[in-house]
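The chain that follows stands alone, in the form predicted alone, written as structure tokens.
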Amino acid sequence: MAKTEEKTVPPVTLVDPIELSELDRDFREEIHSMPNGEELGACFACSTCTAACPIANSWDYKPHQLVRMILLGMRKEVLASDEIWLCLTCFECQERCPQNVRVTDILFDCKNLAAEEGRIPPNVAELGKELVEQGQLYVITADWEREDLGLEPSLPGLQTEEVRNMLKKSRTGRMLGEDD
């Protein structure tokens, strides 16, 4: 019988370890406790939710993944994410998940939890600071278009001072820095 050679390499890991001091014990139950949360120890990874999903293959982190990480409490990783603020919202996942965990809205409250840490997308804060300051996310620029139509260069009856206004008091506004 032949002696077979002793392997000096360390061995081939699939995924990154895990830092166990790293994890938030209390993520998974803030996560838990808000109103679309009250499911999510349901999951049992079964990917239905990445199998719906018409952009996973194109995320790090697949949707039943991104739960995961919330149920081992990996807060920084899931807030830092950026397939947090690309998911399209068209709640297929949370449609077809066999054990109604909601997988849309826990993206919400996530989205929530990170810009409430400061963690916005530039391109997502420009779009709120728009919004907070037109009262509206599309300004009519190309008047001429309209005008070629046989419409009124301006919106007839647009009035955005009283979107504005509350926009500006509410939650969104505070973290944009648009409250006066």
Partner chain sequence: MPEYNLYAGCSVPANYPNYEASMLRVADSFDMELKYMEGVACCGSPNLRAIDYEGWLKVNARTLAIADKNGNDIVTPCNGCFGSLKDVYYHLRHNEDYVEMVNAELASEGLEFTGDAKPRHFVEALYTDIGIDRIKENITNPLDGVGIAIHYGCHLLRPKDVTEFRPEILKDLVAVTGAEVIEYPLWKQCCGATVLPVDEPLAIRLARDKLKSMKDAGAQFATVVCPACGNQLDLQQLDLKNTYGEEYNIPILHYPQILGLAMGLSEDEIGLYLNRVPAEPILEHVSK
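Any chance you could show the form predicted in complex with the partner chain after that form predicted alone?
Excluded here are partners and other molecules; the one chain stands alone.
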């Protein structure tokens, strides 16, 4: 009968199956050992973080899924995801986590690992470049506005050299090919 024939259709799955051989078991330990990763293993995927996230509805991977993916060792998928860069860093997820998992901080750690592999959205890389080149993100251009308000035309005490040197020697400089 027609009804039994339908059973040959593959069952509907909610998520694509994971290829076990592609998992990176060290990823979990890598994040766990970072300064904010201590409570990582306490996550039981209750989704409170996702409920708290103002933009989770536009994410393919929800915050609780990203944490689960880290625990499973899905290094490639997590570090290549747009979500880690879309994170608002509003700390709502982290604040509400009943298990004290530092979700936002962990996403910062993921961004650092992605950056180390050269994966940085162009506009964010541009900001890094500005920091290395000028030691600040915003430079005063309208000094007359400041003077009209009785302020010094340039920022008193500003010294960018040391910050630029520090960043040149650091990952920011290395990534941008600005290191000596």
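The structure presented is a predicted model; accordingly, all values stated were derived computationally and were not measured. Numbering follows the first chain given and starts at 1.
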Can you tell me which of Gln159, Glu152, Ser58, Asn123 is located at the hinge, considering how the rigid parts move between these two forms?
Asn123
